[in-house]
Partner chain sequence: MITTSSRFHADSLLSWLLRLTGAAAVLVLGGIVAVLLIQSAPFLVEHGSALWRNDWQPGQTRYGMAAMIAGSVLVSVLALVIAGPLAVLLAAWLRYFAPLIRRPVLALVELMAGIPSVVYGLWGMLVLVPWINQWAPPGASWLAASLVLALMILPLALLVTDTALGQLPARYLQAGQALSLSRVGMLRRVLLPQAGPAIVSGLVLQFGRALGETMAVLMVAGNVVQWPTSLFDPVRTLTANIALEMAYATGDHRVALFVSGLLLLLVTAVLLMLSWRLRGERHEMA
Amino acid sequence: MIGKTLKGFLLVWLLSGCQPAEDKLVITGSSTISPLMADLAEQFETQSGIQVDVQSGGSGRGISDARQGLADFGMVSRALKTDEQDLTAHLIGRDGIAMIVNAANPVTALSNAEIVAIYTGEQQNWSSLGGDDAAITVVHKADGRSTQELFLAHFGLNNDQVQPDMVIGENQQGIKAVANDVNAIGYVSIGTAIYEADAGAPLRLLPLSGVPATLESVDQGRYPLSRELNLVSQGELSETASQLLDFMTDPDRAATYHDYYFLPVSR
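With no structure shown yet, could you now provide this chain on its own, in the form predicted on its own?
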């Protein structure tokens, strides 16, 4: 009997240790949103004294952790799907997905058909696309990343059709892969790509369907591969979670969103 009681106590203790504490908030998910969220969380901690733990891992993790109660908010860089309506999405911003190449690559534009041919392995050399006679290094996002899901949906591809040379998770890995390889092509957040290019990374953002990969295009509703940036939650928000959400969507935070080249959505 004592053994069963002890086991029960340990199980409750272990499970409670996985839940967000009342005096601490946990946010997990999208690597696109996490740098912005870490900055906003630090500002909130300074103002409120409430600790906020921000962890990346992809939008899939954000969905899973919010559902399991492992996070107060999941970061999801897309709209919720029909089978995710048990969660509540809190829209905080907007972004787009850009095709990127190395700045030293002479290619300045690709059609949708050419992008599909590159990612399915039908086109493996830059020479017939206006580039150098060199093999194309195809950089693709890993499963569980909303950037990958939206890319595939936009180009009408299934993941098993893609023939990548490199599979990456975080946006920063994609930026590094393309910046270090003149023959690489990848796709990442527009905001992240502009931020890194302005900081000196040798990147070129390619237009998509003739529309420049800029925040202005996203803001005007012209860019064909734009997306929502959401925090998702399950059930009623705690008082501290509500405070954090109010803080992050306050118009006074707009400058921080702009620092990371995202479009804020204020409440």
Contents of the next structure:
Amino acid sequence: MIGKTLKGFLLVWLLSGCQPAEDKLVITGSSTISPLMADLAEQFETQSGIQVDVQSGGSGRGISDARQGLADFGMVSRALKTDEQDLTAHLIGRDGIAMIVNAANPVTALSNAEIVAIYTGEQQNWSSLGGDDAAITVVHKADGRSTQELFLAHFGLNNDQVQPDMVIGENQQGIKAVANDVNAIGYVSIGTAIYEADAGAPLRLLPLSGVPATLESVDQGRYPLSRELNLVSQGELSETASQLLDFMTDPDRAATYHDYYFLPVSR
Amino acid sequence: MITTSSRFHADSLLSWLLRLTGAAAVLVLGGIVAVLLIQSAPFLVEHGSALWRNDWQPGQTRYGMAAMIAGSVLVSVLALVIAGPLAVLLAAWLRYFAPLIRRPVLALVELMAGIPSVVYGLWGMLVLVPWINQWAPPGASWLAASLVLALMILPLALLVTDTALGQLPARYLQAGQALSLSRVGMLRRVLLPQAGPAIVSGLVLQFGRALGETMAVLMVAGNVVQWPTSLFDPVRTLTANIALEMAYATGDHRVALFVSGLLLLLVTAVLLMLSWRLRGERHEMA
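Requested next: the structure of the form predicted together with its partner chain (the form predicted on its own having been shown above).
Time for the whole complex; same chain goes first.
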């Protein structure tokens, strides 16, 4: 074990300056993708013997690490932006964002305009939306999260238009906030929301534009608020890197994707 | 002769060792300040004048931090206002009015002091916030954050006060008894004023801890960047801001978070100096 690590270090030292070491892959980025990636990486390691190092830190880190050559792949839970076209995106799966309310809330559907009105503070009470006479608790995500960027882009909002009552970081915190407050509305990763609702959390996933928030509708491409899960790379892929990519997109991996409530790309 | 010279040698070795460790402590602090300054310098030149505004919209390159500085200070001040008097009264009561239960209570308090802050945060999120939400939604608020912090700093504030009272010379108590002063009068006029500087310095340390606390506050404060207009409004502290956004920040946004770290250091330094002055005056009075 120590010998192997030592050999690894020696190899890295020898090859530094030319190209990354062949027997180790470094993958960094999106905290949405990293649990899935870590699981798949472990399976890949046992099969191929190639060491894979997975570190979370946000899609932004995935982009910058891939650019600087610090990582073989960056995990990015959205499509590449126009100023990121120097990188190559490899689609490995899909995820969606679900609007969630408390299960005790009588509201079962909201139009896009109503969601915008709630988040901009024009609509502050549930009564005119078919709910109880109670103030709406607006749960919003912190800056820089890809979930927040996607949400804002989908509803055509600027972040300074949003009037939140609570700003959260992780998906789990959003689940807790809505589960504990009958009058709250929030948005989290659809996989997390379905998993928590199945596990008994008092949540209701609202349909968007009439399309139910289910994994099937995301898979069929009908669900409007969904996102790509990408591995991004710069330049030519090394042999081990493309080996990992083939391994991940193999239909045999579908079960692992479902474990994390993501959808693999259908080939 | 030989023994003295070798002892002298050992002493000088020890003194140099101590100087070295002392210098290391200073160097580490200096290094942190230097790194923060170097990281922040270009940003401060470009955006420095806008830092004192209230709008924090890093996506649109607006980096106003005034509301978050206020958030940090307000949350900690209220926590100290709640926990400070409670700690002093409780310590005095245990020592002079209920000495029998003092030991077991202090043991319990020591246990409380050992609970990780995130556990207090979890309790706040799952119990306190929903409870406040029932009568003043959304629940996650300035008040919730201060209550959680107050609970967090209460144990050590209590222990420090107890120690400060314990270090008072026994003759004060005896003289007071000989003059047949009431216990309350003695406490108010003699014991508390005498132990004052030590109590205040202990509370200031706890204030610093409250100011630096991150996770527990993040979980219950609501984290909306604004000046609170009531106790039930959500606030965001500088530390919560760093924890919320650091992992996802790039470029100027990331540097802005380093700057907020620098600001936090400044606020702490200013408060420390204030407390030193306060203690100095108390000493002269005593």
